[in-house]
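Consider the single chain below, provided in C-alpha cells and representing the form predicted alone.
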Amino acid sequence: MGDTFPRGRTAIAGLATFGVGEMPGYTSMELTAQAALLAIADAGLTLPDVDALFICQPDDFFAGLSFAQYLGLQPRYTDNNRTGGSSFMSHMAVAAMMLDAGYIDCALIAYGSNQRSNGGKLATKITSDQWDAPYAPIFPLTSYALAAARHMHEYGTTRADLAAVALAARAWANTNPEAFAKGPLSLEDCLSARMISTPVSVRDCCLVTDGAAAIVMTRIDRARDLARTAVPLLGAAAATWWNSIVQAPDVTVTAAKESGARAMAMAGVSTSDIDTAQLYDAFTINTILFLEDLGFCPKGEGGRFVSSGAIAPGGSLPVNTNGGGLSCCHPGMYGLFAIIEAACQIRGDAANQLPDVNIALAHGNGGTLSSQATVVLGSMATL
C-alpha cells in the first residue's frame, strides 16, 4: 500500500485563511475566493497557473462549477467531493495522485462559509434518514452524544475528561490572534454548562463561525522553487464505515482506525514520529475517539490521556494548536483549517509555533463520525 502513494512527490506550496470569526457582507463563495487568491499569492503563483479545483461548499450543490466560474477559470479537472469535514483530506489524496501522474499541474483546494453571519446554527433535525427521523434526534449532536455516552459507560470516561479537551483548545486559542473564542474557561464552566443532548453540553460543541481556507498543491520539484517553504505530503487515506451512527457495530470505534493506519504506513511513520496532531474536534468526544483510533493511546484511555494535560500547551502531544473547532473556528466544516495549521507548524509560521516540527498529522471527520480521512505532512528534511 505504501508503495502506491507518491510519498513526498507533491507538496503544499501556498496556504491562507480569510474572514475567520465574523465576516458579515460576504457570501460563502466570496469568502472562499478571497482565501483562494491569498493562497495562490502565498505560493508566488498566479490564478492562470491553477488547472484543477477541489471544493466542498456547505450551500452549493454545484460548488465546483460555481467556483470555476467565479474565478474565471476553465480547469482541466473539478472535484466537489461531499463527505463533510473530511472532504479536504480526500481532496489532497486525489490531487497528489493526479499531480504525480502529470494529469494536472497545480491544484487549488478551497472552502468557505458565512454560517455565522448568515444566521446558521449547529443543530438541525434529521430528515434524510427514514430510520433515525422518527426518534427526532438533534443532528448532528445526538449522534455524538450517543458515542460519548457509550464511551463513558464502557471505559469510565467522565464529563471532566470531555471538558479537558475544551480547556486545552481554549488554552491554545488564547495565544492565537486569529482564534474566535478567547478568555477564561474553567472546569466548572464546562461542568455547569447547559446540556443539549446528554452528555454533550454547550461547552462540548464546536463554534459556529464564518471563515474560509485554501491550499495550493504542486509537484515537489516545482514547489521547492516557489515563494514559500514547501510542505510535502507523505501519506493520505480515507475510510467510510457508515453514514448514520446507528449502523455502527461499535459507536466507540471510528474509521479513523483504518484511515490513520494507512496514511501513516504510506508516510513510513508511526505515532511516536508525529510532532503535532490537528484533529477535527466538532465535539469534545471527537478528540478522545480519534486519539485512540489513530493510535496515540489505547482504546478506552483517551479520557485519561487528555485529562493528564498531554494535548494542552506544554503537553507531550500538542493537539489543535490553533484552538481547533472548539475555540479557533468552525465555519460549517473544519477539515481544511486542520490541514493549514499542520502545514503552518511545519513551515514555522504558526501562531503557537512549536519547536522542530518535522511531521504533522491532520485528521478530518465528516457526517456523524461517518467519513474519516487522515493526511501526514512532513518537512523537506523528511524526504
Contents of the next structure:
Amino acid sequence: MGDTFPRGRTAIAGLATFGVGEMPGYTSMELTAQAALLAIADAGLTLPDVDALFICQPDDFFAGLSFAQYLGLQPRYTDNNRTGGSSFMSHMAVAAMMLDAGYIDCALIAYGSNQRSNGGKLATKITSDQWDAPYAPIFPLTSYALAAARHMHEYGTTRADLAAVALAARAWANTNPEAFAKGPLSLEDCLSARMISTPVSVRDCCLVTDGAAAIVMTRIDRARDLARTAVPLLGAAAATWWNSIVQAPDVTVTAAKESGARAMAMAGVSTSDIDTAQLYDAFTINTILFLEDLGFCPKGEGGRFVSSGAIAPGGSLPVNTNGGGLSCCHPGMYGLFAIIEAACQIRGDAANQLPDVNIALAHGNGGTLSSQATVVLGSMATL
Amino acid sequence: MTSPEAHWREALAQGRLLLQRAPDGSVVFPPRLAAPGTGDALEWFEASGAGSVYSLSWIQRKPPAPAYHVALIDLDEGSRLLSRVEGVTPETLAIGMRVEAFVDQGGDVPLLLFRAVPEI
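Structure of the form predicted together with its partner chain, please, following the form predicted alone?
What follows is the whole complex; the chain from before opens it.
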C-alpha cells in the first residue's frame, strides 16, 4: 500500500522565530512561548484558536505537557514525538492528517532552546548506546565523522568538498540579518580549523546558539483567508532505519532516500521541480549525504556537486538560504528552522529571497543520521 | 532463560566473541531476543574474531593527551560493531585493514578490542 496524504489540504498559516543567536536570561520554554505567540499573531489568530500542540524540547521529556501548562491551553491533542531534529517534520505530517480528518482545527508546532546562554554546549540527554559508549566516541559528532570518513574513502570526497558546504552556508548567512555567524570565511580557514574527530573539524560543525521557532497550521480553506499568504503542505514523510550509525548497512546512505522519495511522490513533484532545499546541516557531511539521498545528485557525487558552487548564492540549487545550522542558527534541534526558511521562500519574505519559488523542500535529521523526515511545501499556485 | 545480552557478556568474560545467526543466514549483533525484521529464533555461534576496518575516526584531545580512535569493524561472518584497534597510529590505521578480536580483561569490565593482523 502506498502513502495517502492530504496534499495541499492543510497549510502553514503563520510562522515566527525568536531569540536567534543569544538571549541570556531566558529559559527554553520562555523562548518557545514567545515564538509561539508571534507565530499565532503572524497568522492573524489568537491563542484560544489553538487546539493542538506539537513540541519537542531539548531539556524536557514532558515538553508537551509543560507547553500546555505554560500557554494555559487544554489541547484536544498534545504530541511530544521525539525523533531528534527531524521531529518537527513528523509533527507536520501528523498535524496535517489530524486537521484534514477534522480531529483538530489549529495546530501549533514549536521549539526553543537557550543552550548557548545556558552552558554553551549542545544540550541533550541522549548519549551513545551501551555497545558504543565504552570506546568513547563523541556523541553525536563521531557518528557523523565515521560516515564522512567512509564517504571520502569510497567516493573520493575531500575535506575541501566538506568545506564547500560551510562556505556556501556562510555566503548565505552574510546577507541574512538574523544569522548568528557572519563575516569572511575562506577555504584555508576551513582546512586549517581545529580537528575534533577526523575528518570533522570545528568548521564542519553547526553552531551552538539560542533560538526558538513556531508555526501554525490550519486547513487550507481557513489559511487562505488569514493574514498571511498560506503555504500549503504538499507532502510529508518520515523514515527510520536505525538509531546508532553502527547499525547502518551503509553509513553513506541514509533513510532520507525513503522519506524524500515518499514526500515528493505525495506532492507529485520530482527534484527538478524543487526551487530551493533546506537540509538539516548539523555537520557538513549531512548536506552532501542528503543531496545524494534526496536525489539532487547521484550517490557519491555530493562532494563534487557542492564544490561546483551549485548550492551557494547564484548556484543551480539554492540550499540553506538562511545560512543553515552551520552559519544561521542551531539551538540544539534545527528542523523547524529549515521548515520556516522553506515557508518564507514560498511566502516571499525570506531574508535572501529567491525569485519565483513555487516548491520548497525541507529535510530534517535526527539522532546520528538516524531519523529522516522530509516535507514539501508549495505556493497556492501548486494546488 | 538467560537474557541474550547477559549471555553475550558472560561469554565475553570467558574470552569468547559470540554472534547470532538467523534462519536466513544473516548474522546479528548486538544480541537480540529474536531476529530483527522477522522475529525468527536465533542461534548462537562463536565468531572467529577476524574482520576488517570499515571506517574510523581519530578523536583529538587537548595536548599533551594523545588522540585516540574508534573504528567500525566488519566481522568476516557478518555484522558490524564499534571498537578500536590496539597498537596503531594515524599513519598505520586504514580502512580495509585486516584485524582480529581479543578481549581485554584489564579493566572494570571485559572489553572487546582488535589488533592488526600482519600482512603475509
